[in-house]
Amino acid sequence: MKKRLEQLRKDALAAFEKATDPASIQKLETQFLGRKAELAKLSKEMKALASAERPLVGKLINDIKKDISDIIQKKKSVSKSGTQSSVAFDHTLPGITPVVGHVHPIIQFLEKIEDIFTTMGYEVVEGPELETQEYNFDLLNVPEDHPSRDIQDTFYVDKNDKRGRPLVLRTHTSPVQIRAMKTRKPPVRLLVPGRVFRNERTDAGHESTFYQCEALVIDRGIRVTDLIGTLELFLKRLYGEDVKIRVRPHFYPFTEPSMDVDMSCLLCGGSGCVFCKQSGWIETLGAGMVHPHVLVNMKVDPKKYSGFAFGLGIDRLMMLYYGVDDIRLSYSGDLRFIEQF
């Protein structure tokens, strides 16, 4: 795969050096980057590949990407100040600065955590937003008469699936995972991003809509201390080999055994503040070891392999990491904080 990698950036960048005009660069920018590129099926295939060399490749890629996304952004500069205009235009007339958009803090911190789990061999997939109670609930090991829907009951649509119960929006990315292995075998390294919905009272903590991260090891031998020695090193590479983490004890009906994994406040240095409830802690994530009935119901024989999960809130790591102290200013729209950043 290295050598075919290697000469698909020979390949894009003897293309984007013939390429003079617009059109000729945005098709170019299509064949090489697109959905449909051969980039984007060779990143695909990364999950067949050895553990060994899940991460070197996956590095090879994103050099890749990064060099073809230069040289585009290169010749794009150079074709517009090669345009020439027809229209008259006054020279003396004051520059009006345009204004410029950038990446919201969360997509840029969501961006950090994939680079991070890439380079350490996971595969990165996307779902609906808007699921069945099947793949929300029932198949992550969560029946209708299961009293922790309660707390994670949600927003319904007027639409219904096949078996005529309501569509809800999702309320974890969990169900991607379900998805996914319909089309996947262990052993599988996934991490799911993206946003959810839940019935939260609104405060400096939570919202009703924020951005989750999942992830899912499956394989032969899996077990709870590569859960931890994982969460750890990862937290570790985001904030620094200082961090302070511990673990509790916790119930998720889709994994057996379950736990919380907390981090010391980095807004208040653990002497406690508002964010964190004047605890000094700030629940992080959960985790635990997949339940045999949801491995079944991936398709996966629990006497064959185990696995582990864990779900991340973006929402709130970000504001650990850039020092917001209110989750509620990420979606205000407000651009005095979003020029922040």
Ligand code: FA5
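Numbering follows the first chain given and starts at 1. Note that this is a predicted model, so its numbers are computed, not measured. Note that the rigid core is defined as the largest set of C-alphas that superpose within 1.5 Å between two forms. First, how it differs from the form predicted in complex with the named molecule.
Shown in the overlay between these two forms, fitted on the rigid core, is a CA shift at residue 11 of 2 Å or greater.
Annotation for residue 202: C-alpha shift under 2 angstroms between these two forms, rigid core superposed.
Relative to the superposed core, residue 25 undergoes a C-alpha shift of no less than 2 Å between these two forms.
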The other form holds:
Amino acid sequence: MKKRLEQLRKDALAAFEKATDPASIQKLETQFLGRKAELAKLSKEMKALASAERPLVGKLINDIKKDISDIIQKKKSVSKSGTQSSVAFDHTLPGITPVVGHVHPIIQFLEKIEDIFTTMGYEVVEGPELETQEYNFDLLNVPEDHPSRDIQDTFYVDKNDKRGRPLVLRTHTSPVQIRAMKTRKPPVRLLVPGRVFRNERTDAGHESTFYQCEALVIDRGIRVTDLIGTLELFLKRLYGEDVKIRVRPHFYPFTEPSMDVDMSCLLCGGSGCVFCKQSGWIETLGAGMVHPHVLVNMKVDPKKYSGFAFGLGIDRLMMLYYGVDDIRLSYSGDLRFIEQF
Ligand code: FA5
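One more: the block was the form predicted on its own; return the form predicted in complex with the named molecule.
Everything in the complex follows now, all chains and molecules, and the chain you saw is the first one.
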């Protein structure tokens, strides 16, 4: 009996070794472990054996069953993973292109501006979007009851500063002038890009969230002509030699004298369109010579030093650069717009 059992083990293992597909493994399982299998018959015949021999043969039968079960398990897992991989991974199928984002057109444009100014020796600094009224207004020569606060109406948040006044979403990048000068001494050339917020009624040229880029230069003997020369050089580097600029007197509490600088509308070539409100000009930035009070707030002596500052409206400059006629497109999240850049 032992001989028959050993032969059976040999035959079974050899048969399973050759089997590759699940159907033939299943067939062999029935053939060798089923109720009518040779092994089952031999188990029944065990009763006829001498009692001394029975445990030995019983153990042998169990060993053979275990060997056959092990090889079935092994074969099934190989055949299963083989089947899965052949179905799930087909090298010849075209791949799925992953969706890859890219830098927003406003930030791409801001980087161009930073490049122009950093080659002129400017240092790029940033400041917080949530500001105290002190930095956003007071230290820029805009006291609490000053009417020019109304021009930059903003969003106040439900959190107070140390003086118990609500914090504001900054209305411009100018507060960073004061913050930056806490740790610097003249001469300085600073560039401050960032997001600003205003309680605006939106239209093709106005948003309630938009980008500005502030510049601050303080040194001995800085004059208005340095300011205008810098702006002209910057705008020509950005848009080309043909660009025309127009300087108009304006009022900003933090500069004296102050001016607004317009650029010829590149969308309509100056003939008038919805973006330039039919005027042929676009207001692109505010500028001026830093007010002596503001210099004092920066702990800079106005008798020794003078400076200029300007705040570029990045969105509008970007629109002129690419020919975009509605500012709201930039913040719409519309991929048909974003993917063009
Ligand atoms: C200011 O914000 C001043 N802080 C600029 C400044 C800095 C003046 C330093 C002097 C010295 P103003 O409110 O004009 O100024 O805004 C500056 C520019 O931001 C504008 O010329 C315009 O291009 C842009 N801008 C203003 N409001 C909006 C708006 N709602 N949507 C889009 N762009 C705007």
